[in-house]
Structures are given as structure tokens and as C-alpha cells.
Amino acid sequence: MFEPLKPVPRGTRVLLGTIFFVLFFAAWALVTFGGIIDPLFLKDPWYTLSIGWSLFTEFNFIEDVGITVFRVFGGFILAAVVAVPLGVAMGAFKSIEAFFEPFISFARYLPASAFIPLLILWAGVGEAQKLSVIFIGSVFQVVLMVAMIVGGTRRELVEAAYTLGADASGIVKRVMLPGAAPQIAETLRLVLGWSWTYVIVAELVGASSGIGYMIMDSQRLLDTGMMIFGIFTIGVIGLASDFMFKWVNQKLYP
């Protein structure tokens, strides 16, 4: 069972993952119902579940969830549309990489949250500002990761394509892209997870809707149960989108 890199059967993986969640919630119940932690600082699981039910049935929380999902996927898609072609070009052609790489390497270290005051000044507090935060937080990372994947194409495949008469564009389309596509898809799946972090940052400032806004509103009410439910909601949606992305990747690249 503990042999390095030995595959684990699907049923065992599901069982082990389920056991962890059971232990997590059991520990949470123990420290809250047992009075180890003051309810002011951490509400119990039952209260958190009941307040979550109230959010959906009485306060139209589903609308906040929908708005946040739109922002995440909107910003992520914009970043992917820009980053993937640029990353492919940088990975394939070293002159393009030499032109863009210094700036992109510099920009990827700039925290997206630091741009929020400027983005509010430039775009206001509407959807453009929030989409821009997610775009800035994602685009530079994707560019460099895609460039590295495409640039790692085996040299002998490129030379074989040249021998068979392919030109530069043919090598990119028929050798580099097909070989890199599965890894690019996995990179996008990982970056989608990062986008959830950026959307909450965007919704903490100048927002009147969304899951992040609800969490901040709960903080003002000192309702830790509501805050935890909002965080769990993000986790559940993120996990569902991750499984969906993984399933699509497996279908496209079996």
C-alpha cells in the first residue's frame, strides 16, 4: 500500500478520501459540541448546516453563488484566451520568448490584490473590475506554464518533422500542439483553482453580491457558521468544477 508511485484502485481512493472527510467533521464536532472552543470563534457543524439552508431558502444565496461562478469562469476564460496562444508562441519561437519573458516573469510576481485600488479607479466597482482581478492573477502564470510545456517538446520529433518536409507552422500545429495539449489542459485545470482565490479577494472590496461579499457581511455579524458555510460552498463548487475539468480532459486525451 505504501510502495512509491504504486497506483491505488479507484474504490480505495474514494474510500480513503471519504474517511478523511469523516474524521475532519468528527474532530470539528468534538471541539464544538464538547465546548473546547467557544461558539463565538467556531460554530458547530449542525448550526453551520442550518444557517446554510437558511441562506438558500430565505436569503437567495443561490444568486450570490451564480454571480461568483460567472466571475470565476469569465475571468478564467479571458485569461486562457490570451495566455494559451501567447504561451504556445513563446514556447515554439525563442525570439518571441526573449521579447515577452522578462516582462511576464516580472508581472507574475505582482499580487493581483494590489491592483484592486487601481482597477476600482479605472473600471469602477462593477463586473469589469472583478473580472480584471481574476485575469491579472491568472494570465501571467498560464503564459509561462504553457511556454514551458510547449518548449519541452522532444527535439528529435521536431527534426523528424523537418526531415519529412514540414515548415515552421506545420511543426507547431502537427508536432508541438498535439504533444503539449494534454499538459496544457491540466495546467488550465490547476489555474482554475487559483481563480477561486482571486475572485474572493475581488469580492471583499467594493462588492454588493457574491460569496466573498457574504463572507465579509458575516464577519461584521460575528457569525462564524455563516463564514464557514461560504468557504465550504466555494470548496464544493471548486471540487465539482475540478472533477468536470478532469473528466473532459480524460475524454479529449484518453
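Owing to the predicted nature of the structure, the values given are computational and were not obtained by experimental measurement. The term rigid core refers to the maximal set of C-alpha atoms that superpose within 1.5 Å between the two forms. Positions refer to the first chain, counted from 1. Compared with the form predicted in complex with its partner chain:
In the core-superposed comparison between the two forms, the C-alpha atom of Arg13 has shifted by at least 2 angstroms.
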Contents of the next structure:
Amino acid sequence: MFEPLKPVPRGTRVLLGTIFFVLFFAAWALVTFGGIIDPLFLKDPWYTLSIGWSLFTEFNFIEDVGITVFRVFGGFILAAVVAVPLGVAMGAFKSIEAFFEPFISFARYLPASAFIPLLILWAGVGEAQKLSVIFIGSVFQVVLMVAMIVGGTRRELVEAAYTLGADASGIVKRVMLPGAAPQIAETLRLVLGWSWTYVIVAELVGASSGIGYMIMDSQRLLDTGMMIFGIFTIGVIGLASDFMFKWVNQKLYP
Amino acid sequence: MSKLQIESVSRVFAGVRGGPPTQALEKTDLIVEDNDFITILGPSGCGKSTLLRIVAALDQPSTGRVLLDGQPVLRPGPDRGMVFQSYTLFPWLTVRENICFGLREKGMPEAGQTGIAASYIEKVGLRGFENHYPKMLSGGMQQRTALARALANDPKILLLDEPFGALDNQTRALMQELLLGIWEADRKTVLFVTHDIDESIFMANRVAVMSARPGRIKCDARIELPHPRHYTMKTSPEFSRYKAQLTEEIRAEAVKAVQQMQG
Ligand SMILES: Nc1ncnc2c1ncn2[C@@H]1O[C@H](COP(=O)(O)OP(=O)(O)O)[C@@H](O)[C@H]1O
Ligand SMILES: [Mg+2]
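Mind pulling up the form predicted in complex with its partner chain next to the form predicted alone we just looked at?
The next block holds the full complex; its first chain is the one shown before.
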């Protein structure tokens, strides 16, 4: 049963994954319905679901979800548009890498959330500030990872292309880029996952809409059910966007 | 004028991390005539790949120069097609797209590309596999594609660095006949690196034997076997005579190479 790297049939895998979810909800139900935890701190699953329902039907929660999704994808796409070309250039040309790499390696450790007070000062509390937080949080990571992927192109492939008459631009466009594309797509998928963390941080401070704002707002009402439902919503959308990305990657790069 | 002139080419690699520099190739001269099929035979580590890479300009010589049709080679280019020992097909392109790669870099219109690709697909026996991706092909088929890809550019000289080295014996023998057949039809100038004595005799009209590291060409033997050659020739008395002669030459070098490693 515990043989290293031994594959599991698909059915068993799905079953095992489902069992965990069932156990999780069962434990939650047990501690709340069983009165082990005070409802002030943790509401039961049923209450959480029904308050979630009324969030959508009465409080127009779908708008908050929409604005959050917009912020995540907006900031992420902006970051990708800047980071992918720069990363490719750095991976392909060592002088460009030498120029940018030290600074970006440093900038990557600047915590995006710590920029929020500054960004509020610079950009106010509007959308520009939210997008900037996500942008700052992802752009440096993507640059460095793309540069590493492109720089890792197999030398023999580049040499073969040279002997077939390719010039520098042919090597970058028709050897390095297509060779790196599947891994770049995987990197973007990973970083999109992180963007969800940044957006909520941005919405917890100085926002008047979005899932993060709703969670903050429910704290005022001391409604743990609403908070948990908000957190779950993020998890579900994050998982859905991840599946979508994975599916597109598999279609593009089988 | 000779097709290719290698003039006192040598190569010293800088030492890694303060280590002593490696002399991979001693001053080497070699003249390749038009339509020659020359094999370079030598024990592994003697600098065969280094020499071929310098001809392709994938590496620069420490001394000397290489002339192709009287012109010094400075950069890699499509006039020197190369087939490597490792698999170097572009994994994201199909067999046909791989073969068209060089033509596309030249800016040839698509219609022209497809015609040329089709004829080389036919020549290397890959009909029916045009739309396969490299990972769906066996090692032998991948090297056929690599050969067709290099030939499609119509290079002035074809450089092959142990192209069949990773293949099993049967496949290797078939590939030798295939390449020889193509050469007998087109008489393209070929420089073929190998450490296999039989292969070096069967394919070539000249065998250049290299010494152990630092390599240099210590013997240049003309092979007077008639064309077209058939695999049964490998058991003929003439073939055996060449083999005995080259075995003597190469054995001494192999012994030296092993001693170098132990010493
Ligand atoms: N890039 C390199 N840097 C340092 N040493 C090298 C390099 N390439 C080859 N060598 C050394 O040069 C010698 C000849 O190598 P090579 O030409 O690959 O031999 P062969 O192809 O005959 O097996 C070897 O000892 C090898 O270790
Ligand atoms: Mg070699």
C-alpha cells in the first residue's frame, strides 16, 4: 500500500480526495453541533451555507466576487505582460540578465503587502492601488522564473538551430520561446494562485467592495459564518481558475 | 581547390576552477576534397567532437583556421549541416516541420519547403511519419529525421558526430547503409566522426585516425573498396585487411587513453 512512487488508479484517487473533504466537514459539524466550540467563534456548516445563500440573494455578493476576480486577473495580466518578455530577454541574453537580475532578486523579497500604505498614498484607494499590489506581488517572481526557464534551454537545440542557419532572433523566437512555453504557462498558473492572497490583503485595507472587504465587514458584525463563507468562496474560485488554466495548458501543450 | 581545409587547428580549454588547462586538440591539418567521405576514427576523449565543432564554428580554435571553399569559417551556418550524437530534434515540431526548419529560416515560401521536405522524407524512409512528433519516434527514426533536416538545407559539407552512436547494432547497420546510399546517389562531401572501426571503413573513402588526447591525426588511410557497397562487404578479405591495419593503429591509442585516465 505504501510503495514509493507506485501509481494509484484514478477512481481510488478521486475517492481518497473526496473522503478528506467529507471528514473535514464531519469534524466541523461535530465540534459546532456538538457544542464543543462556542458559535460566537465558529458557526456550524449549515448556518454558514445559509448565510452564504442570503449573501448572494440579499446582499449582492456576486458583485463583490466579480470585482475581486477582476482585480486578480487584471493585476496578474499586467504583471505577465511586463514580466514574460523581460524574463525571456534575460534568459536569452546574459548581458540583459546581468543588468536586471541583481535588482529583481532584491525586489522579489519586498513584501507586496507592505507597499499598501504607500500605494494608498500614491494611488488612493481605487482600483489602481489594488492592481498595483497584485502587480508588485507577482511581477518579480515571474521575471525570475521565466528567465530561469528560458536560460535552461538545451544547448544542443540552440546549436542545432545555428547549424540550420538560424540567427539570434530566430533562436529566441523559434527555439527558446516554443521550448519554454509549456513551463512558462505552468509558472503563470502557480503565480495566479498567489495573486489570490495579495488581492485579499489589498481588500482588507482601504476597500469598499470585494470579497476581502466583505470578510472585514463581517468581523464588525462578529459573524464568523460570513467570514468563513467568504474564505471558502476564494478557495473555490481559486481552484476553479486553476483547473481552467491547467486545462488550457494541456490543450495547448499536450 | 579543396572543399575544406583544416589548417593547424588546435584547441586548449581553460582549466575549471583554477585547474590546469586541457589541450583537447593538438595542431591538426586535414584536407577534404569535393565528394570525399572522410571518417575520423579515434578513442573517446581524443578531441573528435572538438574538431568537428570547430569546423561547424560552434567552437573557436585556439590556433589555426578552417577554410570552406577557400573562405574562412567564422560563424555557424547552413552551409555546414550537422547531425549530433544526442537527439536534437525540436520536440514541439513534427517530423516535417523539423525538416523544414532550415528552409524556413532561409525565408523559403511554404510550397517550396513542403516539396523539398517530401523528397527527403522519402529518401530517409519516413513516409507516413510526417506528422509525428519526435517523442513518438524510435532513436533510429529520430536520427533519420535529423539527417533529412541537415540535408534539406543542401549544405556544402555534412558533419556527423557519432550520429548512430546511441543506436542498437541492427539499427546502426541499417542507418549506415541508408547514409551510404544517399552519398552514392548525391556524392555530398561528408566528415563523419566515429569510434567504431567497422563503421569507419564501411562508410569512407578515407579514414583519418586520431591519436589519444591531445588528439592529432596520426594516420590517413585511403579505403579502396568499390561502390555501391553492400553490407556483405564487411566480411570480405579486403575489408578484413583494412580492419587489421586500423585495429593496430587505434589499439595503441586506446591503450594510451586508458593509461592517461589511470595516471
Ligand atoms: N567545453 C569543454 N571544456 C573543457 N574541456 C572540454 C570541453 N569539451 C571537451 N573537453 C575535453 O576535451 C577532450 C576532448 O573532448 P571531445 O572532443 O569531446 O572528445 P571525443 O569527441 O573524441 O570523445 C576531452 O578530454 C574533454 O574532456
Ligand atoms: Mg565526441
